[in-house]
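Coming up is one lone chain in structure tokens, specifically the form predicted alone.
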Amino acid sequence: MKALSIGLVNLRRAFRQRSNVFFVFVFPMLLILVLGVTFGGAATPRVGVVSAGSGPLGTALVRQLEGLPHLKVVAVGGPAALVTDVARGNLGAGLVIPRGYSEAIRGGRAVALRYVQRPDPSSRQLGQAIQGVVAAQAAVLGAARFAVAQHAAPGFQAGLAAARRAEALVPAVTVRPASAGTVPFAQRVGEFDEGAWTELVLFLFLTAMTGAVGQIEVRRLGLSRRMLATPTPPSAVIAGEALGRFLVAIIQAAVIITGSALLFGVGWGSPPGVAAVVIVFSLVAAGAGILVGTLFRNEQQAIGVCLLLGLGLGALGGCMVPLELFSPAMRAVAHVTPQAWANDAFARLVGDGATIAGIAPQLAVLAGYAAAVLALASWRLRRVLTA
């Protein structure tokens, strides 16, 4: 009961400062958004199209665009709104089909289509796909004009019908894509998915590490000795400190997982598996935070080392660069850290659709880390409190 009271006090102390609320909850969500928009390429690209008043040929062009695989066409009200949505990243690119498009084509006039893109490779790739669709329609329209010019058709509509019949007789060229190497994930991973689980692992550990500053403050103010002066054994104080950090990590994980699922559509996979990884890794983080808090006498010394260890181990463990991009030797080195095993577990859950049984090796390693770190932190904290 005393351990629970101490843990709840530590929990309230952690969220009493507004800056802690920002860095524990808001900042991770912002990073997930930035990483997903900047590097997430697995989601279906969205192309905005302005085609109001373009006529039947404009509608036909939109339908051809909608027929492209792995592309979603979104209708936009006007050119200004299209430019805004592309600039904000809501759309990957945009196409403006001007008013009177059909009439201009039938009248033999040239028509310019406006393509809106961002200065990044994905927008340029979308431009190539859209250019191919426009070129395909232009070829048919050119054939229709040729039929009218050569008096093989009485009018443009008849020439267009003849050109489409001829197009159906032309042998199609089929391109069959083949993947070289191995696919990193068995199932499709969303735009924000990998960024969400890596940031979760990074901030669970980083928050627990920076929580060591509060532990040092409690010890510096003599609160720990006052607790020991009451009928409170050192084991209750140690358990309360560990419980407080564990509760902070669990609440942080719940907010990040729920928020990323609702705001960004992140699919976390098997709920029991996700809960198991979060619980075991939170125990590792709590033990590491307590251990670091026993090694320093003032907050200034601790905060720098905590940030260095939290960010450094996170980078080495694949929280900043995906483990799939590591070389085999570097990947083996990365698995010295618990972050790498947690990232592996989430990759199996999200990317491969594994259940809790499928991540048993990762859970076993993380449980070993938790037992070792908590035991060492408890021994060290007992010595500091009773010295």
Contents of the next structure:
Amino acid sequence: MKALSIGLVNLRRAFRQRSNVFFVFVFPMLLILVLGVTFGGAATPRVGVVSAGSGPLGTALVRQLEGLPHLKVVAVGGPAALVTDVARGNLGAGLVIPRGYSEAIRGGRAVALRYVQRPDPSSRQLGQAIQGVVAAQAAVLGAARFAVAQHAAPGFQAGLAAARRAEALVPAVTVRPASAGTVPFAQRVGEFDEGAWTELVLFLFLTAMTGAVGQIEVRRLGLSRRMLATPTPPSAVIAGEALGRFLVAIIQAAVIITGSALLFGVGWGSPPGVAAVVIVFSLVAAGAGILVGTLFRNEQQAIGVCLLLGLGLGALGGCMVPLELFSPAMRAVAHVTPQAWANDAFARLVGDGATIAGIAPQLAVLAGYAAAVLALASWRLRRVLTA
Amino acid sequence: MAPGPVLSCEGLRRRFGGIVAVDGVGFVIQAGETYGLLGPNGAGKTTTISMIAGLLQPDAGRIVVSGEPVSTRAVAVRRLIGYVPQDLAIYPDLSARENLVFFGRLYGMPAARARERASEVLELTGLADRAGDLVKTYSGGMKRRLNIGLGLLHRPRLLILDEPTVGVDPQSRNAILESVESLAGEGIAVLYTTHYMEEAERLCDRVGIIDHGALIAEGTRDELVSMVGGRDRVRLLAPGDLGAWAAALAGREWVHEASVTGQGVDLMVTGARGHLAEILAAAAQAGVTVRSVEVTEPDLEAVFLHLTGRALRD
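Having seen the form predicted alone, can you show the form predicted in complex with its partner chain?
Expanding to the full complex; the earlier chain stays at the top.
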């Protein structure tokens, strides 16, 4: 109970300062928003389509484009606006279906569709997907005209109906994709997802590290000594300090996870898995914060080192640049940090839809870190308190 | 309450590296008694009380509070001890009430009892009207009062006050001294360390003088003063021929020295206050008109000077 009292006092002090509330809750959410908007938009490319006056066949082509996975069709008023939006990057690419498209096809005239692309690989890939849809419609239209030419249908409309019926009956040639190797980025990751989990990992650790400053202040003011002058054993004081840091981390995680899910639609994956990662990583962070707090005598010395370690280990552990972009050697080095293991676990939960069993290796490593860091921190704190 | 002294310590010794901070200190304090540990900075006062509070393990010696031995491992005995450190060991970003309730919980009080005692101590320390304000908004004197209140929270049998008036304005200092005086009336044994001689003389039933880690003298104020001979200086200002008057006074057995100065007569006497009337009567008989009398009695400062050859604040 005494450890709980000490932990709750630490918790109360941590959130009593408004600046702390900003840096613990608001700032991480702002970064998630900025990262998602800046780097997460490419997850669902937007294709603009100009189809006004294109007739039923134009509408049918738009419907087919809308059926394509991994892209979003956006209606655009005219070709000029389409070119502008593509040029500005608001759209990944654009397609102009000209006025009178249906009439021209029915009249047997050749029609050219205009594809507007950006000079980048992503835009070219979109073009291939769109060309595939157009080719599929062209095949049906060609079959309809063939039926008319062969007098198998009285007119184009009847030929088109026959071609569509035949399309369903003719055995299709399909390409079945098979994967080899691994993809660098998980395919289910949403616009804000990766930014959310990396910022969570970064700020959980950073907050716990800066908590070392409060711990030093408590010692400097003689409060630790006063606590030990009460019938409170050093073990309860140490447990209370750790509990305080842990509670701050858990509340911070709960707010960031809930807030990012509600505001940005971040899908965190299996709740038991997420809870397990948050708990073991918070224990690591709490232990690290206490350990650093035992190494310095004043707050000024500690704050610089806390920020350096929090940001440095975060960067090395993949919180600023995704681990997937690291070289294999650097990725191995990165896994010296607990952040890398936590990021791996979230990537599996969010990106691959893994359950808690699927992240057992990451949890085991993080639990090992937690046990080691907390043991070392407790030993150091006991020495500092009873010296 | 257990019979015998509230605090008994003997042969306390503590070394830090090659420096002996406390060397063979021992004394007892009875219930309702205020014991002053008087000595200059660095004399070993704080080390001694750290050992008595169970915060520092002595290299040698024994400490017993109300029959229970004290050590850094003996946690339960600390419920009998109230410790008021020299530093303001208070959470500045909590209110006075929150500080009190928190430490009440650490003393093992149930939540309701801790809140109740917090209210009582807030009244006692005169902080009730600011109980909900953050401590960092308090004046230095208010913080000092809260610092002492935290030591009284659990009704200890022994209250240790480590230089509680350091850096305090005269008004707050007086309030603190009055509150300490009232504690003895409640039966609390008080161990009060200070390097202010005036505080020791005002508050303490007995005083131990500590220097270089050793207790060099102990006793009541009068007992200690008697160590320097107990002689008072009486300075009398008077005009005219003073030789006959001085000679008449020199013949008294309680006058140890009588000398004529440029403006009057200086006497070294035993029990000056009791003999003032006789001194003035002798002046009248000798036809001397006394304009002023100044009596200087020996004090603990003089005792310290006598024992160590140094002033208390050197």
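If you superpose the two forms and keep the largest set of C-alpha atoms that fall within 1.5 Å, you have the rigid core. Computed from a prediction, not measured in an experiment: that's the story for all the values here. Positions refer to the first chain, counted from 1.
Annotation: Cα of residue 299 displaced by less than 2 Å between the two forms, core superposition. Positional change of residue 123 between the two forms reaches 2 Å or more at the C-alpha, relative to the superposed core.
With the core held fixed between the two forms, residue 343 has its Cα displaced by under 2 Å. Core-based alignment between the two forms gives a C-alpha movement of 5.0 Å at residue 66. At residue 90, the distance the Cα travels between the two forms is 9.5 Å after the core is superposed.
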